[in-house]
Each structure stands twice: as C-alpha cells, then as structure tokens.
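Okay, so here's just one chain, in structure tokens, the form predicted alone.
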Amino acid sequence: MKIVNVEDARRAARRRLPRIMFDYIDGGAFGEETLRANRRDFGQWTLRPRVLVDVSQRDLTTRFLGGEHALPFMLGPVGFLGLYAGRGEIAAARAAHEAGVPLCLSTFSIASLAELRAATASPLHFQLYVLSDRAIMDELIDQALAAGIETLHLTVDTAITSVRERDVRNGFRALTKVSPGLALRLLAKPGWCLDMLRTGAPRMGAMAHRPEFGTSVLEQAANVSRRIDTRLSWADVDWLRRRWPGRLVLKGILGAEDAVRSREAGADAIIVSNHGGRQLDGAPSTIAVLPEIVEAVDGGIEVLIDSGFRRGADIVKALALGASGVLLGRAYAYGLAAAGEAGVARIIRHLAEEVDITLGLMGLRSVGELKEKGSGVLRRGLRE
C-alpha cells in the first residue's frame, strides 16, 4: 500500500501491528470524546486564500524551543516506539534529524537516552514523568544531563492515569508477561514478530538496570505506571526548576490560569495538550483553547501545541493562532509502525509538503509571515 497521508499510515499500521500495540497508539480515554474533538475542532477555522502573490520562493524555517528548525513541527514523546518497529526510537530520531527537527524521547521508551545519543549527534529532548521515588527522578535527570539534553518536557496531566478502554480489553499495563492468549495474537502478525526477534526482547531502557521493575517490557511498564506520583503539584515544578539547568517545558496545559502559573513557576515554554485525548475525556480540544491561552500569557512564555494533528492545514491553523511550533504524536507513530524509519520520513515529508502548499495557496511566503499575520489569515466558523 502506498502511503500518501497519515490515514494511509494508520491503516497500514493497523494491518501490521498486533491489536494490543495498535490500540495503545490509536485509542483514547473512556468514550473517546476528546480524541474525536481534537480532529473535529480544526474545522472551527477555515483558511483565507490570497491570489496573484508571487509565492515562488517559500520558507518553512521556524524558531521554537531555543533553536531554528527546518520545519514548524517536531516529533513529540510517544511511549514504546520500539514496540512498533525494531529500534523504533532510533529510527524515528534519525528520520527527524534528517529532516532538521528534534525528537523528544518518552520515559516509557525501549531505547535509553544513552543509546539514542550514541545513534545521533542531533538535538534531543527528554520527556519526564514525576515518580514517587525521587531517587529515580534524580537518576533520570542525570541521564538526561549525561546525554547532553538541553530541553526537558515535564508531563503534568497524568498524575492520575485515565481508563483507556481499548487497553483494558487488551490487557495492556495489566499483563506483566505474555499469556498464551496474547502469544497467539502476537503470532498472528508474523512480520512484526520477526522484527522484534531481530532486535531482541524489548525492555524499557531507562529501567533496564533496575531489577525491581522486572525484566520484560510489560512488567516494567506496569511497575513504572504504578509509581507515577499522584501528589504531583506546583511544588514539584519548583523543585525541578531548581534541579534542571536547561530549558523546562510543561506539557499538558489546557487553561489560561495554568498557563500563567507556568510562567510564574519559571517554565520556559508550555505545550497545550490533552495527551491526545487519553486523559480527561470531555476536556476541550487543544486547538479550541489555544487562542485564549496565547492571549493570557501575552508573550510571557512560549506556547506550543499537540494532539490531533494529521494535516498540514492543521499545523498552519495552530501557527496562525499563536503557537510557535507543533509536536506530532500519533501521526509519526503510525508511519513508524507501518514502515519503520522510512515510514516516519514519509510522514514528515508529507506534512512538510502540505504546509508548504497551504502557505502558497494562502499567498504566504514563509512561516514567519504566517505568524506575523496571525489569526487574520483565518476565518472563524464551521464549514457548511
């Protein structure tokens, strides 16, 4: 199957992956209302076309999170990339860096920071969950420093893990070893099985040296999940701000009040995120709340956004509404699951092409010009 857009990659990933893996990528919390809203609400804005403008030369270069990047998006943290394709984190990082954008590694990753750093010298970010054991937190921060990480993303919306009903049905994070039933379901996807065999038994890289977390990735994931600190508060942000010398990003902000408080806590940036619809079901989409958050912080803190991005026009709308950049999640994870590094590269190229064409048809020559014109290039109101 030829992959020409993100939905094509999604369908290819569904065919290749065992259901337990695909549903982990694809699913949301409870009734998946927010998951659907993340896509639907991009339709609240339409684009204003301009004609008879010389757009023969277009520039997608964008500055966000302290660096100038070739594209206005990066690859955000997605757990267990190494379960979608062998050495998945490394494959995704190589594709991102070839395209001139960063990748953020999740705490729930198969590859460790050290392994990823050995594979690429390009910029890496690290996403951190606050665990109840602060000694482990200190260790993870030290690993990030040793790997030369300059930007740390603290996820702040998962102190309580929501119910993802697809995962409950499949036993993800409930199973601690491969049951006979799960083994049969895995063997039904022989291509995926061979890929995993070639790269060895997957384990969480950050916890591989800690026997108390177990030896299999299922056991490690369950044990780490149980140790996520339900007492997470602004005091932890204050502690991390003192502990971390680099750029600090708070991921999971959905309201103006929390955005302003993030600035006061010393964060360098926030990511407007509802965890891809995987946490508070019934929460607003990120694109719906982006304008009020941008207005509230009034330039006092950098604002990025994730959740629901599948098209170049989605990215253009977010940039026009004040985001400095976009983080992709499922979009590139589908590409990875479908075709490894080449699949990620294809998704990046596809979205870059869509952004480029969209700007040209709007009479815009660059991302900089788009940001300068802002919401004036959009029209509010649902399509008829």
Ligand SMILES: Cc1cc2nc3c(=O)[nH]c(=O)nc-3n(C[C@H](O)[C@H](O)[C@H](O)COP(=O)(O)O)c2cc1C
Contents of the next structure:
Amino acid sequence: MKIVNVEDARRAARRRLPRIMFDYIDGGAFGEETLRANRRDFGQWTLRPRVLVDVSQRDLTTRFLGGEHALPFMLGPVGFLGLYAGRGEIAAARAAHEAGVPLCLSTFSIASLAELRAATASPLHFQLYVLSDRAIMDELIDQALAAGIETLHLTVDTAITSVRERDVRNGFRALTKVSPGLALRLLAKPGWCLDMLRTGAPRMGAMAHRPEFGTSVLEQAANVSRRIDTRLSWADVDWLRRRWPGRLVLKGILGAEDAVRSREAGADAIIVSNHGGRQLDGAPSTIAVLPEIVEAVDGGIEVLIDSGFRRGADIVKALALGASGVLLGRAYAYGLAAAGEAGVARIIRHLAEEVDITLGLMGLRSVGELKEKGSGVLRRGLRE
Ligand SMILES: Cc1cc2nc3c(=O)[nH]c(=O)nc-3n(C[C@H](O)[C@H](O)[C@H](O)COP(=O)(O)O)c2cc1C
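Got the form predicted alone; could you also share the form predicted in complex with the named molecule?
Starting with the chain above, the whole complex follows.
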C-alpha cells in the first residue's frame, strides 16, 4: 500500500512489527485520554485563508534552537529506534539530515552517540534521563560532549514511568528475556525478524561497556529504567546547568509556572510536551496549554512543542500560537517501522508538503511571515 500520510505509515508499521513492539510505540498511559486529546484539540483552532496573494515563492526555513533549519520541525527523542528497523537511529538521522533538520537521540538507543556521529555529519541533539547514579550521568554527558553535541534535552516528565496498559497486557513491562512464547509471536513477522537478524543482537549503545546493566537490550533497558531518579528536582537542573556548557532544553513542561521556573533555572528552551500521552493521563493536550505558556514566559525563553503532530496544519497552528518549532515522535517512528530510512524520509517529505500547501492557501509565503502574524491567522472555535 502506498504511504501518503502518517496514518498510512501507522497501518504499515502495524503490519510489519510484532504486536508487542507496535503497541509500545502506539499506546498511551492508562485510559489514553491525553493521547486522544492531543489529536482532538487541534480541532479547536481553524485556519484563516487569505486569497489573491502571490504565493508563487514559498520558504519553509525556520529558526529554532540556535539554528536555521530547512523545515519547521525536527525528529524528537524516541527510544529503541533500532528495534523498529535495523540500524534505526542511523536511518532516521540520515533521513532527517537529508531534509535539513536535526535528530535528537534518546538515552534509550541501540546506536551509541559515537556510532551515530560517525555515520552522520549534520546536527544531532541528545536526550538525557537523570539516573540516581550521578557517575553514569557524568559519563553520558561526557559522551555527548565527545560527540560534539550542542543541545541537550533533559526529560523532566518521567520521574515515575506511567502504566501503559497495552504494554502490561503484552507482557512488555516485565520483559527481560525472550521467552519461547514470545519468540513464536515474533516469528509471525518474518520481515522484521530478518531485518533484526541481519543487524545482530541489539544492545543499548550508551551502556554497552557496563556489564552490570546486563547484556541483552531488554535487561539493559529494565536496569536503566529502574535507575531513573524519582527525586529529580530543580536543584538537579541547576547542577546540570553548571555541568553542561551547551544549549539546555527542558522537555515535558505543561504549565506556565514550570515554564517561568525553567527560565529562572537558566534553561535555553522548553518543550511543551505530555510525552505523547504516555505519562500523566488526564493532562491537557499541548496545543491547549501552548498559548498560556507563551504568554507567561513573554519571550524570556524559547518555546517548542510536541505531542500529537500528524498533519501539516497541526504544525502551522503551533507556530502561529508561538512555538519556535515542533518535534515529531510517533509520526516518524511509524515511518521507520514501515519502511526504514525511506519511510522516515517519506513522512518528512509529506509533512513538509502539507505545511507548504497549507501556508500557501492561507496566503502566507514563509514560516517567518506566519510567526510574525501569529495567532491572527487562526480562528478559535470548533470545526463545523
Ligand atoms: C515509542 C516512544 C518512545 C519514546 N521514547 C522517549 C525517550 O526515550 N525519551 C524521551 O524524552 N521521550 C520519549 N518519547 C516521547 C517523545 O519524545 C515525544 O514526546 C512524543 O512521542 C510526542 O508525541 P507524539 O508521538 O504523539 O508525536 C517516546 C515516545 C514514543 C512514542
């Protein structure tokens, strides 16, 4: 089947991946209320078309996180890309760089930062989970510095890992090794199995030299998750601010007070995120809280956003409401699972085209013009 939008890629990913893997990507926390709100609330805004404007020359170049990028979005941190397709992190980074946007590598990755750096030349960011053992943190930060990373994303909304009921049902949460039953279920997806066999037994790149974390990716992931620091506080952000010389981004801010506090803590940017509805179920959608956060920080800190972005119009709405850029999560993970590097490239191309056409039909020639006009290009109210 031809993939013409993110939903097509999602369906193709469901066909290609073992169910346990697809559900891990696709699912949200508890009743998945926030997961649904992330999509639904884009409908609270409609776009104002302007006609009879010469839009023959259009420009999607966007400034965010200190760089000029070809598109208004980048690929955010998604764990275990290398389990959705062979060498998945490298495939996604190549597709991102080909399109002129950065990728942020998750702490939970198969490829190490050094491997990814060796395989790609364009901007990479790194996402950090704070572990209770600060020696490991120090080491991760040193790995990032050695790889020439300029932007560090500190994820702040995962002090406790929430419950994703699909993962509980599939036995994903308690998984530390592949049981015979699971092996049989994995074999039901031979294309994925062959891809994995070709690339060899996966391991978490960042922990490869630490035998105490185990040898298989499942053991390593369980051990790292167990060590995520539940006492993480603003004092740690202060510590990290002193330790990290580059750009510091706090990922997972959902309210005006925390946004203002992030600015005081010396962060350079925040990502308004509810972790794609995977953490606090019942939390608001990010598009709903974006305007109050932008107003509260009043230009004092850069504001980006993720969670639920599947359409070009979603991206246009977020930029109009004051986000400097958007991060994709599942949208590109589905593309990767469906068709590797080509699948990620297709999703990026498709979203870029949607943004481009949407802007043109709104009588706007560039992302710069959209940002300048701001929320004036939107109309609040439910779609008919
Ligand atoms: C399968 C999966 C794994 C993720 N892993 C991480 C991670 O390791 N670190 C992190 O900060 N966020 C992680 N996220 C959250 C994403 O960075 C992002 O906040 C979220 O996917 C945005 O929502 P969307 O998928 O609806 O676009 C993950 C999301 C998914 C779907």
